[in-house]
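What follows is a single chain, given as structure tokens, in the form predicted on its own.
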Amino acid sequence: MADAEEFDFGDNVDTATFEQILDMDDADEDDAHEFSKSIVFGFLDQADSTFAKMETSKYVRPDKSIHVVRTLIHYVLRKDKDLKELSSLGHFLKGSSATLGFTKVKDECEKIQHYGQKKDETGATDEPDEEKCLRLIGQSIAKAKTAYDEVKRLMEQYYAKLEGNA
């Protein structure tokens, strides 16, 4: 078996915090690791899903560029909404991947949070210029999904190691 501690995720992932993931797994279990390879590849899918709703939202792309619109009311409605909706879907991958100890990934997704709150990016100082949060958001997005891809990558390599199959 490999030990969480015995594996290098580098500072991608908490391993103390992890590894309180896997104390929930049944080791008498035939496999003893299904519990909590569910609970990281579930957050896995969730966060894929959750990256794709953030980079549809009509103003921030991966390519971090502000679409430009025909009316200025239409504009600033529809930025606000979107602000507040990008805020949520961070603050929902920010908890998920603060469970499960994905540091790099936690990290990201709370400034988007913040962002979308049109805060700095450690929530202390209000940002009234919504295109630069915007943009913010975009660049944290990209870095986010860069964490997140590595964090599969381990994942994956842990779990396979666990197996026996590394």
The other form holds:
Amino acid sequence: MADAEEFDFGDNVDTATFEQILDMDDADEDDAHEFSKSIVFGFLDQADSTFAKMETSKYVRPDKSIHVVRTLIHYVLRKDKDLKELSSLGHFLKGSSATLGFTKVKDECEKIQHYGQKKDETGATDEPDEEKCLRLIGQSIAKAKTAYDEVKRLMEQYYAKLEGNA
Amino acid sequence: MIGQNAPDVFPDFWNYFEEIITKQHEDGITVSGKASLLLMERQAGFLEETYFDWKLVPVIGDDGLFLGAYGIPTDNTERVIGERRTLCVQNLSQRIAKTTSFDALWNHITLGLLEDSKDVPFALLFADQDALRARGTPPIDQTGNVKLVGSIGVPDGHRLKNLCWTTEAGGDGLPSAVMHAVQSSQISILSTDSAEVAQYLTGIDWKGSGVPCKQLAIMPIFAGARPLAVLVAGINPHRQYNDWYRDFLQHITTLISTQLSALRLSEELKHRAELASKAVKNFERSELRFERFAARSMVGLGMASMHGNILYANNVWCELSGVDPSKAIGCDFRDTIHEDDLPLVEQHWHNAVVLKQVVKFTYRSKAPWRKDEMYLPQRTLYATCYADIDEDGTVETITGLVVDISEQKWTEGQLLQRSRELEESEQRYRSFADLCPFGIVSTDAQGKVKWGNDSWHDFYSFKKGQVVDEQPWLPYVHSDDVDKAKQYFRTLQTTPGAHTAELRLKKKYTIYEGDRMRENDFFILIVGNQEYKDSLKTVIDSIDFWIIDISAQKMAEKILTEKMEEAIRNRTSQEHFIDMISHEIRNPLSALLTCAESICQSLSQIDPQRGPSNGALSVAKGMFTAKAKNEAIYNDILEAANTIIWCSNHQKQIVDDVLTLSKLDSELLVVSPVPVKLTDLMRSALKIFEPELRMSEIGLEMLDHESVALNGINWILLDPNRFLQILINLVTNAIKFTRGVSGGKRIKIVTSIHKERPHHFEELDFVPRRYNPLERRGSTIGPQLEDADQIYLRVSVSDTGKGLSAPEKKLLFNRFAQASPKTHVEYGGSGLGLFISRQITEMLGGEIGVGTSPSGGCTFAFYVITSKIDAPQSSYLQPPIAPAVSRTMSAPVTLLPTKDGKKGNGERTDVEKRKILVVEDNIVNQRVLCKQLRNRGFDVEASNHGKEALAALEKAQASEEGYFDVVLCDIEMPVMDGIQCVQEIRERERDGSLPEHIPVIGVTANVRSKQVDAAVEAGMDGVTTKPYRLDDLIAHIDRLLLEDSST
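Instead of the form predicted on its own shown above, give the structure for the form predicted together with the partner chain, please.
Once more the chain from above appears, this time first in line as the rest of the complex follows.
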């Protein structure tokens, strides 16, 4: 088995956790990494669509909207609901990224979850300013996407290498 | 005529005479006849009624032969008819003279007229009922006042019988003709030929000769100037209507008219007499009534002369005035009046007598008044007085009516006194309230201020008397609390009883902390209560408020809260920091350990005697040197590696302690009791100490107290992980503290079983519990044991170390505490071990403590609550032995972490696979969890949300593959969340569409007890937290299934 520790994931991936996933692969079968690979790429697809959902809550960046009036109305009516939805999406993606040990993605998702609940990034203190929460969520989504891109690149490399070895 | 044949000349009666003449021809006797009726056509076309006397004298010829007859007729017509009519009039006159009522009159007119039916073969008698009726009686009929009252020749049911009309309206046909005749006031003749009249006459039974009349005479009958009746009479068809006939009819008219007048007069008189007698009766009755009224009235009634002498007085008056009724008449009414009121009464008397006014006044009589306990020395009377005046306007008598109002007067007096008292008392309370430091205000039902004290006015800076608005405080209330204030007032308006509210005002409350000003909202506490006008509490009289300024408390509370929060924040961040550091340290430590182990392992594969086979060259250069050198290097490396391992282990232990503590603090540690074989559990756990004990030359002795055997303890229900954590900690400590002592190093472990809680035992004091009693929490489910099976498992660990002093013992079980600062230097350790052990013991329902062992060393002992059970049936319940090992680290051999569950817990291949339904929306987590569970030997099926889960359950129930053993259900999910899902499952189980009670474990990232409670309430059997800890999870499942199968 190709040890994950041999591969440099940097601080993008918690190796111990990820190894647990790798351990679940059935080593004696033909496609030795079928399980972990499908899980990892399943996650990547999932994350991709979750980010898309987050961004359709366009009030994450209200200043970029063209329809100012509509936006304002929507903004006032929906701001709270958007925050809740964003929090829920953050929570969702946090779960799977934690399972796979994709630490950086997980951390940002956790922040999104907290901001969405109108809390600060640790979730310990209330942050009543909704606009600030939305702005912070915008920043965290960007960071999460960067982390995601990095993880994606690493995973593609990793599995390419594994299969190359096999 | 002469010379003509007799039969031709007298066709009407010749036949009759022919016979007579023939007879005379034979006997020659003169024959005569008396006035028999002969109808003769004296004028052409008119058969006239005639009466003749006749004589036939035979003319005898000289030869004695009958020559002929000589007829001598005498016309008696006028005489016969005249006699007839006279008789009729006489008859009628006699008849009607006797009549005393109209009805009798009509009847006798008809009967009288019938006697001369030849001259009156038909008659109709109409009467004007209105004119006949006595004045003052109402009209009888609406259809008409003129009615038929008598008739001749009109059969029953003939239309004429019902003929009637009104004088005013008249009519057409017969009525019209009749009314014309009435207007002309004389007899008029009407021909029956005209269709107008003839229409009435069909079907008439004509009297007299039976021949229909050709003319009708209409005869109005007057009484005085007024027409009262009309007689319509048929004219004899065999007589001409002439003056003679008219006189006859006139005669009849006059007769009837006279009698009618007479009758009418008598009717009138009768009516008047009736009225008169009625008036008399009424008068008598009213007199009687007055007398009764006066005698029985509650009102005193007196009549006096102009001079004031009583003429009449009823008993009531006498009683009220204090006069003997027998002496009342004649006395002066002034004598009955209280002296003080006399001038007033005289004044009114004057007004009544001289000015003839009706006067009303109140005065007091000399009679005392008494009723029950109520008493007044004089009666108070209310009087109305007026003069009775005769026709000339002179005063006859003075009438006075008096009513006793003493009781009212008495009540009034009482009331006056009461209200005076009330005013005094209110004045007292008002000044009481005025000076009160609380705000007191009273408003009406709408919130208009009735009264408020100074303090109340100060709250809003109001000026007294200038507050007029409803709920005037509203503009001063903090804008966020205005609705609350309104709502509060509404509550007071609608709900009886006292109500309390806390409001903020717009103004601020400030204090100075040194030079720093602190500002907070101005808080007031209001208590309101209503006063009702009625006992049913429907109409509010007033609402009273008491208002207290609680800003100071609020400020103190605020400052305190801020300080508390700050302290908690500080502490939390400190703990977070420690957690974080621990995590950061642990990862590289694992690496260190792994590396060191690798080195050791690699070295073990090298024979230091032989050295590495690195070619012939080195061998040639000198084997020995190389060999010796290699061996030295080998030993150095081995020693270094072992040192690294030892140090890392030590460090890791500290870090693990900190993390365990952190979990304890977050209440994330789960207690999962499973059946274990106690002795096996302990022995296998203690095996890990063997190398170290050997190395340190410490003897370890493990004893079962006789109570173990006595109670037949073999299998018990216990969380092995937690239990061993304590035991191993204590043994580790014992080793640590015994190691340095010289000679006779021994550790003794004694296990005993108790039925009662072993509080004091062998000179050993337990540390007071921190959590008391054991709480049942969803995430940290304590042992749910039946009291009957409950036993106490006690373990003591004694060593021969140097022991502890009393103050040292006190510190032992606190966080980061060690017996003395020196301890750390000598023995290392974090000082957390005992604290953690204490926490865990308490979680398991027990206590931990320390005492002195007989050898002078220490005895640590703890007990936990457990229960005895029978040996489980299947082998899969073999307790997991290894878990606690990771924190024991004495021998390198045991250090390898149990990376894979397969190796650690053994595969469950030999038992029936248990079927589990995983409900998890996140596909990544779902697949990972499924895989893990499959690896542990479960038969796993997955659903993405609650709806799918329900479908899966139904499908499984229907299929032959068997139903699920357990459901693992995420709580937060789209479509249908875990709470709804479990509710639905339980609902279906109740109605029988799913099999009875499948265990459901909820999974959530939220460990707050509110969520946990909600889940349990919805029907979940347990809750576990994310991220999954597989061992705990499986233990949890085992326990649930055990419970489930045992019930």
